[in-house]
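Here's a solo chain for you in structure tokens, the form predicted alone.
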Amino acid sequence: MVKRPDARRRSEKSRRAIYDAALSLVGDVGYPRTTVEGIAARAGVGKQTIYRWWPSKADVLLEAFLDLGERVAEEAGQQPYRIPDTGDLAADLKAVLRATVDELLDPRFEAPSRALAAEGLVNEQLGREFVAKLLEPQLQLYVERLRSAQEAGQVRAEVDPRIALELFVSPLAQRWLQHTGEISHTYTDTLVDYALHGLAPR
């Protein structure tokens, strides 16, 4: 008798080779000259196979992004987007900074970040989306881990997370995007001291 392909198997697979495509393709060649027709050839596949999943290459490339976030994730041993609660807040906060700077500095990750960052800046339309489908989520996570530390008494009551977050995220995704200086640990373990304790004299 002969065995029957696996389906669900073989369009794992498919997507899988779309996902390493759009991702490769857009570092290759930038966000607009890429296309569904240039990440399908790429992967193999017919075109009408992404369309049948996805309606855009933003939609392809957000979610090949997603994917690529929880395999390396995974990879380290970590578990994907979440941000550990050990009890010491600057701590946990290093630790993630630093898997974010191993992240923005992995082949893999780079050149795709650099073109779908650098034309969200361009188009409005990416650019929302790029901040509510991979952005937003994982600064959310800050969040929950600030309000955290508030319920502990580690944070201040009025202090709004939302904005705290900032002080040590932002720096570091604006000297990655802009080169304006080197990205380490010891940079990202540098702000986290600065947000916590702040400048003026202890």
Given for the second form:
Number of protein chains: 2
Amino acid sequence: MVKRPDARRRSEKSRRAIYDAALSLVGDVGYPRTTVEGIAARAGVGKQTIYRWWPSKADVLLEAFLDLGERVAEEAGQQPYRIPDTGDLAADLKAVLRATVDELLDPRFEAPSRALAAEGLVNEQLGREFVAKLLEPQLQLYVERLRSAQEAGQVRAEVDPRIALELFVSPLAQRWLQHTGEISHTYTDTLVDYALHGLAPR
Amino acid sequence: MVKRPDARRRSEKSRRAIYDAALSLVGDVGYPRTTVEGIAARAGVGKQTIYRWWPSKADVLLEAFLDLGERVAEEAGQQPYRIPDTGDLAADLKAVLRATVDELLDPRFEAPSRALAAEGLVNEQLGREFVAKLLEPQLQLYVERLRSAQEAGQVRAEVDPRIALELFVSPLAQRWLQHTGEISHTYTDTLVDYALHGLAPR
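Okay, that's the form predicted alone, but what's the structure of the form predicted in complex with another copy of the chain?
And the full complex, kicking off with our chain again.
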């Protein structure tokens, strides 16, 4: 059944308000103290409005993050959920990682992402759900790009792409998560160069 | 002033009991709900005993982790806080990373480490303190080993060792922290091979 345009617009507006409320609340008070009631109050809707669409706070947050990622990518003029394939693997990886640095430094993203990552460390079920639905699909885009590079002879055939991507993705993740170092475009460019060419002399 | 042997033994015993209590408590209830009072109760000492040696719960935990790391390394027959230098860089890195995998999978280490890492994600001051006192000194051992490899011509001279080490350390950290994949000796061996030789054909 096609909804009337007015109802759909209202519904879209509520949905966006709920996403924003969920992200700001989890950033402010952390995951354990975030409740569906709290999200509803901050969004100015009844809690039944939330339960109509999502079974739990974890589900609201998952969708809110997916939506935020799409919005940030759109504003940056990127195709979300794609890694470019220009034939130049180093350039393509550097472009995506530079955009990721910008997203990680975006204040809208920072607090809620940290709150959720922190909870994922100690709450194994939530951690695994968010990895499966949010993180792993992004990592699979690198797997595809590296496979394409293997076909083009730019990556050694015996390399496992799922492990290989971690050489440039995980250092950025750890610096951002654990404050072990600054993150910048120069830094991620360097990671790509080291990973592709290796530390040993050629 | 030299303490009497009896007093020192008693003091060592209390200290160990306090470390064990601090680690098990933070693993059970998380960092925010861990208190000096709670540690004292679990260790069977008065809270003044704890305050005599440490100004805060963060300081107790920091020392408890340093002590745990030393105990685990000792039991494994390793020289703590050293990376071997046999002249074979790949073999030396693989040996240390295999030992790190074993430590990360040690049940005594798992829950308290996760609790503390989770708190470090959202509590920037604590995160930075633990990185500076606990994590960074360990990473500097890799810096030294890579510098020695540069002098021996086994790592390119223009490589920054502080970034280079992240190619094999950070993937292991992310898999363990975020449950993004299994960790094993085969996995860390592969990371070392990819990092040293690069993903691109030679």
